[in-house]
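Take a look at this single chain in C-alpha cells; it is the form predicted alone.
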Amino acid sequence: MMPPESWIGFFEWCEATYLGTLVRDSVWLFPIIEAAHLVALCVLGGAILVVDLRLLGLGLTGQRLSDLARHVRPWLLGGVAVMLSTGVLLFLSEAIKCFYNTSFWVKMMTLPAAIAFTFAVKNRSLDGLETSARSRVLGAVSIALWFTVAAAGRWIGYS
C-alpha cells in the first residue's frame, strides 16, 4: 500500500514548510495540536456514533433519525473541521515519517470514503427512514469506515 517513490519529494517539501518546521521544532505545539485532534475525534466520533447506533436500532429509538442527525450536525461539522485542520498540521510536522507509514496510507484511503459516505450517502438517506435492514447497513458501514479511520490514525503514532 505504499505510494510511488516519486512522491517523496512532495512529502519532503511538506515537512520543510514553515508550519511543518514550526510544529516539529516546538516543545509544546505538537502535543497541543495532537490533543485538539483527539478531542475533535471524540466530538466527531460521538456525533457519528449517536446517529449510527440509532440506525442500528440500539439507542434513542424514540427520536426520528432526521431530527437526531440535524441536532448532531454542528458537532459533526465542527469535529471534521478541527480534525482536518489539526491533521494537516500534524502531517506537515512529520510528512516523511507518514510517507513510509502503512497506517497513514490506510487512514488517507479510508478518510475520504468515510466523509463521502457520511455526507453523500448516509445523511441524504435519513429523511423518512426508520430502523430497517437498510438503516442497519448504513449504520454498520459508517461505524466500520470511521473506526478504520480512527484506529489507523492512532496507529500512526505507534508504527
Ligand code: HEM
Second form
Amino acid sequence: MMPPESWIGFFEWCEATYLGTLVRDSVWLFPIIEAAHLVALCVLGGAILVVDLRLLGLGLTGQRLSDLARHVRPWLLGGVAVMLSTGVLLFLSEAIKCFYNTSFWVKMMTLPAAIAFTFAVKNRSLDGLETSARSRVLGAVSIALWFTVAAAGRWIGYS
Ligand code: HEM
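Given the form predicted alone, state the structure of the form predicted together with protoporphyrin IX containing FE.
Now the full complex is given, and it begins with the chain already shown.
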C-alpha cells in the first residue's frame, strides 16, 4: 500500500514548510500537539461510541437514537475539527516518515470512509430507527472504521 515514488516531492515540501519545521525543531510542540490529538480522540471516540453502542442495543437504551445523535453532534464536529487540524500539524513535522509508513496510508485511506459513513450514511439513518439488525450493522461498521483509524494512528509512532 505504498504511494508512487513521484509523490515524495510533495511530502518533502510539506516537511520543509514553516509550520512543519517549527513543530519539528521545537522540544515541546510535537508532544503538546500530539496530546491535543489524543484528548480530541477521547471526545470524538465518546461522541461516536454513545451512538454506536445505542445502535447495538447497548448503553443509553432509554434515549431515542435521533436525540442522542443531536446531543453529541457538537462534540463530534469539535472532535473531528481538532483531530484534523492537530493531525495535519503532526504530519507536516514528519511528512517524509509518514510517506514511507504503511500505517499512515491505512489511516489516510480509512479516515475519509469513516467520516463519510458517519455523516452521509449513519447520521442520516437515525430518525425513527429502533434497535434492529440494520441498526446493529450501522453501529458495527462505524466502530470498525473508527477503530481502524485510531489503531493505524497509534501504529504510526511504533513503525
Ligand atoms: C479524526 C481523525 C483522526 C484520528 C481518530 C486519529 C488518531 C490518531 C491516534 C490514536 C494517534 C496516536 C497518538 C498517540 O498515541 O500518541 C495519532 C497520531 C498521529 N496522527 Fe492522527 N488521527 C486522526 C486524524 C489525523 C490526520 C487528518 C492526520 C494527518 C493528516 C493525522 C496524522 C497523525 C500523525 C502524523 C500522528 C503521529 C504519529 C507519531 O507518533 O509519530 N491524524 N492519530
